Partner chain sequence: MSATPTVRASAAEDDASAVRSRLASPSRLTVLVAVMAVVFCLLAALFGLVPTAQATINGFVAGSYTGLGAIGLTLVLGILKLVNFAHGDLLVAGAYFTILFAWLGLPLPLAMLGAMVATAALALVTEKIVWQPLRQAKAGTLQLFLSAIGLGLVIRFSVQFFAGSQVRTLGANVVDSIALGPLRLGTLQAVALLVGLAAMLLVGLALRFTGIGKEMRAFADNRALAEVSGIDTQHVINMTWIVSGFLAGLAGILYATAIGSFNPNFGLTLLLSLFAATVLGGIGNAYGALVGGLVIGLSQEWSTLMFNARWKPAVGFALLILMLLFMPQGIFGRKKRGS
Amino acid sequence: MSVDFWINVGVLAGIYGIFTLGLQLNAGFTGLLNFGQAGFMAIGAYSIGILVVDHGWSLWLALPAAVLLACLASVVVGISSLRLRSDHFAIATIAFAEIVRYTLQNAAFSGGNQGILGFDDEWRAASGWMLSKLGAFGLGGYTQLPLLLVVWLSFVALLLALQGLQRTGWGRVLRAIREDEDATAALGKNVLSYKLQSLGLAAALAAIAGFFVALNVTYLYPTVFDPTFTFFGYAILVLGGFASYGGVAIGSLVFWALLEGTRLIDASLSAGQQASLRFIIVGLFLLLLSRLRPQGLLGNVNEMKVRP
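Isolated chain model, in the form predicted in complex with its partner chain, this chain only:
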């Protein structure tokens, strides 16, 4: 029982780790305040659900298609909003995420509040096969273990890939844009194009996270993708530290361990109160960290813009 609980914490940490890698790429390395990440995640997850359930696609084909669709959405959002001042861009992306959630809640194609069910048969087959192999080690009883393994393998692979990318000339241009986009443009770099690439990659990561969320909850409905979850990502980001991909992994683990740990506190609270308490804790995290340690646990204070 308790092992299953911690497996679940690990799954959430991995999924939101992937989600937050995108925010790190945007906010930590490009200086883009993307507050619409939950919207891209929703687009990814719903694309998979709709392609599989309504159009009979294979789940494994739907995944790359969903990643592509999320990228496409990011290009639309980016081309229109990336010219805006950074605070206006942040507001525009929140509005984008709200529009996505609102559309999913009210449109016919997304099943509204009923949501989408029954897209994960192929995953369950794969998961069952993995469980049968794990059974050889006496681990066959942990039904979420296959998801944990797949999520963390993906997370680590993506993290390493991004770390590698960040060390290239491409990564250097992104950091330059974070520092001063006019100076970067004055040196012949196409700032808008790089920002679009950064946003597009973040959207792709959000879509992959959305895929795993879908597998985890087995059922898609709009509140799973509430824009508030972008704030969870930022809490993980400030916890782990700016301009550090390793920090995302640490941040996500600590964040979810603490957050889910509140469930273990036996304080005779109602379920609703416990849920509220979790959000209050996230809020306090954001408040205290931005005040006390804005660079986070592993962040680099030299790469934090602290200019007013």
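Pass me the form predicted alone as well; I've looked at the form predicted in complex with its partner chain already.
We keep it simple here and write out only the one chain, dropping partners and molecules.
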């Protein structure tokens, strides 16, 4: 097992961690079954690529613009679908994510299936500078180490910010909506407004995750953003525990250590069989965990009570 391999696993875990923080805010704290997170991530990533390559923007200026565009998209989706029942809202968000993916796959402005290249020159320069500094500690040979550090520093900062928000009155209203939105509305709270805010913040987190995905793959193409990304996020929620931001960190690390670590199993199998075996192992682990600790690794059993 090379150090580079596990650094790449750490990068994936950090990116999915940022992505899943938004799902935790929606599903764990607001009661929104958002299955369109991959769509918001695609909007963020492609916005950065298009602004940098086609319009000459700085990468660092394109990031906040991409976050804003993802938030605006969440408002459009939310206004048109948040009044639906939770299961219907989930279906609507899946449809949204697929609309985004197929649009990017066929539109000229996104490069279609050819994708977008050449948006990461500024990151390469910054990464090279960081590697020169890390060289003093004998770490200059690990090319993905700067991305690992930036991803996890961002994840920790975002996690602390969300935990702080959750302890405010705003966060308590979100919990109240999750428990009983009719009672919350009867107390004079604008439930739709709070749901839109929760969805918008999750979209912003997805756009930031998309930024790091773009830096990691260095090439944007539509199949990166298929619905699997969102379902992996929910698997991480199950592992770490609902309504636990710390559980997102642990869940993402465990999930990716399992999923990627099983690549190292030495078996006389074809590539397809090896991939199937990896998912079987992860699935069995999830089943075992749901039996022994259904609230997740850091979840609270009280969060699992039946909602009205």
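Remember, it's a predicted structure, so these values are computed and weren't measured experimentally. Think of the rigid core as the biggest set of C-alphas that the two forms share within 1.5 Å after superposition. Numbering follows the first chain given and starts at 1.
Colleague: Return yes or no for L289: a CA shift of at least 2 Å between the two forms, with the rigid core superposed?
Modeller: Yes; that C-alpha moves by at least 2 Å between the two forms.
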